[in-house]
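So this first bit is one chain, no partners, the form predicted on its own, shown in structure tokens.
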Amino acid sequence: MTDLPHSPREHLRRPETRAALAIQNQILVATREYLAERDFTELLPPVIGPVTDPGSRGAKQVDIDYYGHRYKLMTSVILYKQAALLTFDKIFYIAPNIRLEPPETFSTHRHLTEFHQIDVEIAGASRDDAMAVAEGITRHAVRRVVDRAGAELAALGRSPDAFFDLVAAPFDRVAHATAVADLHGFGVPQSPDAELNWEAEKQLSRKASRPFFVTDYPKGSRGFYDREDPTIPGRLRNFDLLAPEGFGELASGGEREFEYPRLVARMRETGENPAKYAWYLDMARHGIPGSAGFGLGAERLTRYIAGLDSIWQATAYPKLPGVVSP
């Protein structure tokens, strides 16, 4: 693996950095192109708020003093995406996020404490609708990079042939319960009641030749906003998108809880205090649209397409778990 740079100057002057960021630029252009053609409206994301996404898998939130009130830096704009649907039916952000990941995630090579998500939300949509958009963005980004950034791929030792299977057919789907059974067959420990852990994701990813979806996570494994299947209690209408070759999770999403009583009940089930979410619950009490959406990691997608050893190579100013940096 490429060694961490000693300074921002060293990192920014590396030819590999330039190639990776050029590929990332094509990914973002492709994303905006794909979504604009489908009548999505891009909004500018909030970066602070009284609350943020509580479901960040062990990561700590960052508090700030906002005129004498304790506010949060965004770990995810999920709540604001739902609220924004009061204005437009189909929206997206290229949203910055701050999560103080546990220091041990440094070794996963796919965690940053400062990163960006392609955040999409669609009023009146199903999980399948959201999955189709996530797949469409991924395919469109790959095609654009292959067409427009072939020299940069070559400079990083990444062959366009790596994406042959990706464009050959729709992405596969596997239910969470089936994925857990497969992992146990591989000798990889994984609780049937929890999110796939990082090692489990990596092992599933290594055995795949193309991106695939994991669906139907158990209730309790995700935040209060993932909608419980009304026909199958205890199962969520959600998904992850995993890249092949060991690159792991690219995106998470699903259908959203949006009815006030259900949101309050789910908050309490997940140990959240509804009083903290007063502004959000007030909007839900007056009515917000049912929706589905996802967050797709810009740096993670860059790492996969560029074939990078570590995610810090996919950002100009890398901030890694446990490492103090400019």
Second form
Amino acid sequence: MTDLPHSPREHLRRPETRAALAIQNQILVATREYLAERDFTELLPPVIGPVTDPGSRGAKQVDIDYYGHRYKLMTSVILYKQAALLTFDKIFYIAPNIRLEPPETFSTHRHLTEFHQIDVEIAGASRDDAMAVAEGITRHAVRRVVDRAGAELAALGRSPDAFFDLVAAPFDRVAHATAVADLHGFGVPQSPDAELNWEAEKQLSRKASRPFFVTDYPKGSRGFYDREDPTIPGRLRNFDLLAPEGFGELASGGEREFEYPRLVARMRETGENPAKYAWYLDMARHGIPGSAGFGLGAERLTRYIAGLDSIWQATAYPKLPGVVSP
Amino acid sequence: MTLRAPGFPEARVRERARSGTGAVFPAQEEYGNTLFGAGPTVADTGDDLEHLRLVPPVFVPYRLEKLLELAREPTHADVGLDTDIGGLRSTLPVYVSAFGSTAAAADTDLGTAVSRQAGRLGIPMVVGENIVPVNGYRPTVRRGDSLLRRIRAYADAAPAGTGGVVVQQSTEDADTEVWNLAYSDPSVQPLIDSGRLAFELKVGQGAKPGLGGMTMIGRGEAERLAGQYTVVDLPGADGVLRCGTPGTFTEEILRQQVRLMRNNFPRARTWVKLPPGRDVGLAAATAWRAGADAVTVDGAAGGTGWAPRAFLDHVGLPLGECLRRIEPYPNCLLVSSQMWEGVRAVKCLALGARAVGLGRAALLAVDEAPETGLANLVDCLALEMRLLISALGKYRADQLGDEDLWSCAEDRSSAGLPRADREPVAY
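Since the structure above is the form predicted on its own, I would like to see how the form predicted together with its partner chain looks, so please show that one next.
Now the full complex is given, and it begins with the chain already shown.
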């Protein structure tokens, strides 16, 4: 495992850093190219708001004093993505997020406290539509990196052969309940009512040779905005996209709750106080489109494609859980 | 400020806090010249636990078991009281209940003193829900007992492997993300790493079931908190009343909140605190089935906080009735309300509770003796529990059962309360 750099200067001057960031640049170009060709509009992301995504596991939001009011730095732009569909039907952001992750996540090698997401939202779309876009971006990014950044991949010791299976067939899909049963079969503990734990995710990821989707997470494992299946209570119309080779989760997404009474009920089920979501609920009362979308971690996708040991190698200014750094 | 606790046996708690186990017995100067045993010396509070008596048997198979183990006649000192309280190892079936930002606990260092002593005793401690929104998270010069100060005081004093800190959160505190704060704070990691952090979802409380938290706060403070709480000006009062909401719960909302706690904080234990509501049995079962490590029930006589007189006198089920309505379940049941001595505690253990919570009594004890008050009070409680449990012919708290109780009100046996003539199953 590569050691943490002692200083920003040391990190920024490493050839490995330069290669990783050059690959990341190709990924972002590929993303914009792919989405622009499909009539998505890129919007500039909001950075602060009275409220932000509460759906991150165990992480703390960052409060700021906004003229005497407590505001938050975005943990994700999910609420604003839904709002943006009042203007355009297909939108995306490449958005900065801040999450004060529990220090234990330091050891997952895929958690940063400051990171970016390729955040996509599509009005009137189904989960399948959103998954197709997530898969499309990933394939297009891999293709562009292999075509345009072969030298950087070589410098990092990453063979293009790693993507042979990715190119060969569509991404597999496995329902959460099936994944849990498989894990139990491998002797890995995993609650059927919860998000996949770090070890479980790593095990599933290691056994795969191309990215794959885990779908239908149980209610109680995600934020209030992931839509509950109207025909199967307790099951969410959502998905995660996991990278192979142990790289783990790349993206989370799904269909969204958008009807006011459902949103309020789901907020209570997730322990939220609806009063603090006043602007969002007021908007939902007047009607927002049903939609599906996802957030795809830019640094995580970089780490997977570049084959990096740790996520911090995929960012110019690493900020890691529990580590105070510039 | 000296605390007062009307309606609570304050003087006796203070005596125990001051004197320790000597206070378990009548005054020594009365020995040899006073005749005891004429009747109860404790006032009837109207709680149906008061109508139960502990009834030792003549035949004592568990004592025989213990005799074989020890190769001598067992005494009360052989009663083992260490137990698991909601996933936390405890030296006694006792924990310190939440007292939040109520002025009695928050404006002084009482909360920190309680934390230090609870830690030393190796018993779990719950920190009240509104400490962070009202007192803050990190210690400051201006404020007294922040959450982190209490946690640190506890962790510094606790022996390795025992006890734990339980951080409460209610609907409004979700705004402050109290649990996320604690879970992501590097200084709390030693507690997490040693399995000694739990989070308690506050669904309600004993003193004012159906209402949210209430505290009197200064007018300057009111301005700061007005965006988050309803603030009521009471004519004639120096401060204003800060009112939390009770939060909206259904079976599904409670089930999913418990699951989300387990999902988001997998290394912390999950506790749920229920008010003495008429559906307390269903609520407890719902929380346990969703995976709660402990359910805490606060009887109507519980609570340290400010409450309208109408609620203090007339609203909510007494603790004994709560226990009657809760079906046995393998997971941990905890109770609080008027706890300070061994009889009530042992009755609750016999009715299915795993441990009892000290609220007002803990505060009074530390108010009486900041360094040793809680330890003295708990020593008295432990001694009484050992005396009572051994008298019942048992040597562990989990051997207690409803065969150890007798209801003096005849009609209670038909209402489902225990009867002395019932055959014990475990023998």
